[in-house]
Amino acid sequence: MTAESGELLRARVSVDYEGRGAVLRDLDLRVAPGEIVGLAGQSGSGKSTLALALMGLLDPRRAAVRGAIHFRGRDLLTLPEREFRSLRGKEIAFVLQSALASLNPAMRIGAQLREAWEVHRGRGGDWKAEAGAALEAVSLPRDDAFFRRFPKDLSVGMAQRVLIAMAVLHRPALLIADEPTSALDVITQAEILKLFRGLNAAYGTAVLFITHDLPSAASLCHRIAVLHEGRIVETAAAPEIFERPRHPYTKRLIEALPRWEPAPA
């Protein structure tokens, strides 16, 4: 298998974890430069097996990964890992649901965009200036104040918001976004799915938007795949996944979607 023209990553795999079989099987998705797909599953469907496949981030000791990754061309499964790193968080980032987990507790936020920075760029550059400039993007503040502060100081929006300036600081082709929004309330969900859609305007970055969220992918994204026992059972662009699901299993997840109804009088 090899990369289609127009696209920006082909995956097609499958992923056996040691003692469990299969969690991918024979998965077939595919994102085109600038586009937002979600991938939508309830939980055990193998969604964050995904991501982390794409990353390289399974422990080849307990999964097995068969098949190909194709982005910008090159299959990521046969890259050394010297070589996967120079991608990883540069021109492929990642981020996860749980923010404040993510975030060293120990280091102030300053460190840790300066260190997300100097892991690519080297100590050259004026760092300060982009990780302000990505922070500034994110909604957050520049100041040398924000800077000093440690996670804790944190609420778990802003958390998030500071995971994914540190996801752009390098201007990454593909984004992606494993439940980002999950541990939110409504009003920060909003929030942060009207920033994805910034960021996807302002740079032009691809995003993968991995959630069991229908409403919320279906509010942000381009494209719609329904994951399903470790399989892609249906893509649709995000309306018609709503108004004609062919799938069955589509068809369950609309049909378990609360609907609201006034209270009675």
Given for the second form:
Amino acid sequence: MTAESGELLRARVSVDYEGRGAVLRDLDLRVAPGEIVGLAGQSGSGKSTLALALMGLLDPRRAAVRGAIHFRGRDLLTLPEREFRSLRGKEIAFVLQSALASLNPAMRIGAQLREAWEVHRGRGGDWKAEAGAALEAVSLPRDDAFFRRFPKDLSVGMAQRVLIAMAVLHRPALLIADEPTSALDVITQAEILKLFRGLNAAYGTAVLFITHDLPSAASLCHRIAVLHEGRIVETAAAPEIFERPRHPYTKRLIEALPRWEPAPA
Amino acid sequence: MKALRTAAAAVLIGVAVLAAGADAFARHDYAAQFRDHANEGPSRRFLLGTDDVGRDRFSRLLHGVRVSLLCAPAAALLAIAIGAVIGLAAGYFGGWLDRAAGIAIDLFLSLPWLFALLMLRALLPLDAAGWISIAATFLLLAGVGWASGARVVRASVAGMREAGPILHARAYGCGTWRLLWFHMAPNLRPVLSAQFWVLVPVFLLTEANLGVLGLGVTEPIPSWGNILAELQNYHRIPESPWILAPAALLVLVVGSLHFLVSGRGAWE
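Return the structure block for the form predicted together with the partner chain; the form predicted on its own was the one displayed.
And the full complex, kicking off with our chain again.
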């Protein structure tokens, strides 16, 4: 099984949790370079498990991952941890669901950005200039006062932007975002989606956008894969999913969306 | 409660100053024998009287307290350092390491401390040079006392493994050592400091118990324990109650430590 040309990521995986049985079953997912792929599914469908499996962050004591995850032609599942670590954050970046709970509460924003830079580039480079550029890309201030802030001094939206800035610090080829907008109000949500679109256009970063929110996925993604009970039941271009849903589960998802029809006078 | 804590802090500071300045406050060398004045009561010359061989009790008490007050915290530091390393490794790496650490922790926690220490101490020469006996005594204390700290650390690290900041740090490429040292260890500080303050009084008392049994620090160097050994001549207490002074001071110091530690929760 080798990756076809034009593929950045090709994952065919099953994941079993100890005591809970199969969470992902022969899931097959592809992401092309520069593509934005949405992975939609309800809570408990295995979305976060997939994200953690792709990042190699599942606890091997509790979860067994089988199959293959080809990233740029290399199988991540057989990659030694040392080499996998050098990819994490540099070539594959991850934005976690809860931004405020992901930043280390005891570290200043500057220190965290600096660490994210130095674990891959060492102390040689100018971390401050790079971190500043990343903050600018997510529309955050890049002054020293901001670097000195602690996570508790940030709003949820700002924290989410910091997380995204950290993720794009090394201009990764793939960005995996696990429900990055689910804790945000609709206006901030729209800003973050715009941000992903902009980063995708500016850096050519492919994005795997994991969400339970089909309309957000549709507004951002080129393709959408629908995850149901650990399997991808349907993959199609964003408009097509809405116009011609094929799988019964996709139909139910779309029918469940709230509609705004003017109330009869 | 605040007044009580202030008093406890004052007692500890006072005792620490007396012990630190033992050479200045005590007029006689702790080992000097005034045979003509053996078994004397308190006087201006000998504030707490003299022992069987005419040594100044006051000087021996101050020097003995100094040894204990230096060594008990040092042993407690060593114990929590051992506990932190074992707990971190077990909680983070899991697997056989965790199982082995779990067994060792259970074993050490179920040891009858005093008897274990007696046996270990008995293996060492009884006539070991003074400073070696001090080091041996407190190293043994640390060697036995690390287990409770290791258990707490192991549990907190196992819980932290899945926490957001740890997952995030791994996701941006932090390696194991950086993760353990910069992201996990700082979170253990409150747990470790609580352990430290629990262990110090325990170690003071354990050293005293060993000393009474003649197995702690060896003569002529005084320690809280081997000074208390004098109390084995309990029939002399009614006629010379001042020989109870070391025991009273031990109760005062350990009690003050407990007051301060239990008050700490209210400050934080």
